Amino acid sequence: MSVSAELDLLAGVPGQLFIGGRWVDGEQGGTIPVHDPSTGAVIKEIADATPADGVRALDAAVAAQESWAATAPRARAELLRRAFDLLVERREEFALLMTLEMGKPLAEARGEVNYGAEFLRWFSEEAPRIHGRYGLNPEGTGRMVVSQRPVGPCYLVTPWNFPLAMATRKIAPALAAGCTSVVKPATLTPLTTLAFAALLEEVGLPAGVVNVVTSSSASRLSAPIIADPRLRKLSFTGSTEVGVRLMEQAAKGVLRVSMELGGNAPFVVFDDADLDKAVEGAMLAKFRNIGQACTAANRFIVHESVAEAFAAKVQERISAFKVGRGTEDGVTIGPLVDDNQVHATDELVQDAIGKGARAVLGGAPIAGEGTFYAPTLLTDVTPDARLLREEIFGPVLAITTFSTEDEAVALANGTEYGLVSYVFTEDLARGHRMIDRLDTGMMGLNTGLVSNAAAPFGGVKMSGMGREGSFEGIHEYLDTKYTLIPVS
């Protein structure tokens, strides 16, 4: 990719706020720095929304619930499909931009312009099936209508290490309900969803049913607007540690609450697994977006009697590894986002090797420009290291064996997370047994990668609530209200 075709795409990216249908500056006129992880330069400046233009994009969205909640469905539907459309349509664009700002290789961000565009498509089919029912009450005195309607205007923060998909996973599930939201983009990667505001202004939605503000204090930003009780939900993609100070705010509001918050997944192989499988699973579970995701593999809880020939294979795949700037040709791991990430994935891969772990490749950060971290295997993991207690957002597969199923159970569950597992076995009971028995939201059998637009997307204990995606996602936008109309 040239250079001159990287600066033509980022000047077209909007840098202001969109509030209202306009695009417009901040309050104060600041500016936050946008940049490339894979160099460190800036790539954009954006404006940085003050607290009082954060309650002015809420004001836009209160403007317009009532007219868009009163949209058809047929019509909101359309316009999702529009926007489904116009993404796949420029997918080289988005994908680009995303590898820019965040630096995950250009192959996986073309994926998640796939998997993200599929949000709008799958909503825009939920539009016209929101229903209801109706029927007479056991006593024969009244008939029941039972109806959904759209919760109201909602504030969807997105995280930085799924720029698309994360946006689009809260915009078009809200679109379709009928609700109006205001988005709070991550400061590190906002570049995408201004630029996906940008497109649904394309294809027509009407002024302030999605107003979109950058801001380099989330928490000041937020507050007011939390606490305002015009807005009825809030939906949350991030750590375990600010999405309970957000829901701590939100319960004075009583707001509708969506969390989707850490993960600390275990990838459990028994020694009945086809370890050529779990090798390919573990590569997506671990390796995809760099490490950078809440449904990484963090914890390898392999049998005994396997772990030697499981770390050989995977010794060999990631020796494979390609480390360089994410639009490059066949680079595999890109940079981490910042070097914030950075120094936590080294402290935790230190805190392991310091307790008795063996580094077998990697263990460290690359010197020179970016913010890369080589792809690390540590093996003889002892069960007091860190990093088997608190999520790793970074390249680095972490095994650690057992003996027996229930041991496989305990050290799985053994956390306070719970959003998804992965477990390899061939025998069917057993994979049964491992659905009931492993505290999480989602499981993988036998594969490293369960996301899909048609799939509840969500945790239990720490790693949240609510759904999003599938079914579930569209009724977290909307409300049950039940009519009794009297038997004349």
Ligand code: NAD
Second form
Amino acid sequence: MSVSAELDLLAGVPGQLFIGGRWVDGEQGGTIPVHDPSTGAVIKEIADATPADGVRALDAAVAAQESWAATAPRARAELLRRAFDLLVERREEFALLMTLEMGKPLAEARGEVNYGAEFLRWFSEEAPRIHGRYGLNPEGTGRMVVSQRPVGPCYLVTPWNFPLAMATRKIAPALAAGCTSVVKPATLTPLTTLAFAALLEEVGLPAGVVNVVTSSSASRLSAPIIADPRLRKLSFTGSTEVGVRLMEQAAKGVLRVSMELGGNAPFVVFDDADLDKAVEGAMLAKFRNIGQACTAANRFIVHESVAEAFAAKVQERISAFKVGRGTEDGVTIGPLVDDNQVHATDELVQDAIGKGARAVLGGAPIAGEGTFYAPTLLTDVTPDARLLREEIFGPVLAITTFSTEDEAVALANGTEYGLVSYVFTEDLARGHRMIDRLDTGMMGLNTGLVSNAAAPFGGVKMSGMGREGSFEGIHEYLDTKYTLIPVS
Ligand code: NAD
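Pass me the form predicted together with the named molecule as well; I've looked at the form predicted on its own already.
Once more the chain from above appears, this time first in line as the rest of the complex follows.
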């Protein structure tokens, strides 16, 4: 990819706030730098919204709500479909933009464009299928009509790790359901969402239906929006810590909330597993997005009789990784998103090593330009290692062992999180037992990748509440209304 192609692309991305169908500066005119994590260079300055700007965005969403809710479902669907088509057509531009602001390898960024676009297609198909019920009450005296109404203006807050898909996974069902929104992308990776807003504008989004605000202080910007009684829904994807804080704020207004929070996925390999399949799954579940995924396998819980063979196979695969800038050919591991992520990853790795784990590969940041961390393989991780309980957002594969199925289940469930689990076994009955016994909202049985726009994505316990995608996804943006009509 040539430098001039990158510069042209970045120049075309709007750097302002998108409020009421117009691109505007923040009221105080401040800007925030956006960096390329592979070089540390500032690639663009974007507008820094004040709390008053945030409320202006909500004003616009509130003003547009009634007419958007009254827009025919088919018209809402067609807008989403046009957005899907155009996004697919612009796959390369969006992929490059994500790689530049977030660091993931281009091949993965292309995959995210496909995945993110699918939410537009899926919810374009759901918009005309919002159904209700109708029936006589048991007494025979009244007709009961159950209908679905859009919840109203929404505040959609997204993280930096999947800059496109986390946005479309919220914006598409909101649009399909007839809700307007204020979107706040992560400060580290706002460009993809701004470019997506411009794409929505291009395909005919009415003014105010989606508004985008970016800010250097997410908490100051968000507080008055969440406290505003006109807001009816908060959908958040990010860390459990921030999610809990926002739920407390949302409780005051009794807002509908959807929370997609942190994960700490167990990856269980039984002695009857197909090891090659397990290794393939491990590469996806661990190293996709440079390990910075809520669905990333955090703890490899491997039967003691196959642990050595599994470690040897993953060691061979990790040794073949190519670390570098995501735009370069063949790169499989890009930089972590920033210095904080490098420090947080290293802290957990050093803690594990200090407590007895063996660093077979990696185990340290890579010196020089950019925020790179060496792909790491840790074996003999001891039960007191912090990374068995805390989410590690980096390319670190940590192996611990078990001997009985009950022990594997106890280890897998021994976390406050419950987003996803991965299980590898060739024993069908055992696989079914694991579906019942593992406390996670999702599970991959002999696969390391579960995400799909047609699947209900979400967690239990401290990993959140609500589901995104699938049939469930649109109901997060709909309220049920019951009406009684006397028979005579
Ligand atoms: P984060 O919680 O720091 O930030 C998420 C979003 O919240 C960002 O837009 C940020 O600007 C905003 N924010 C931060 N503090 C805020 C505050 N006090 N008030 C209002 N908004 C605030 O998370 P992150 O570091 O961007 O993302 C990584 C986390 O997200 C990980 O824990 C990961 O597991 C989680 N995640 C979960 C899912 C899921 O679907 N469950 C998907 C992706 C990421």
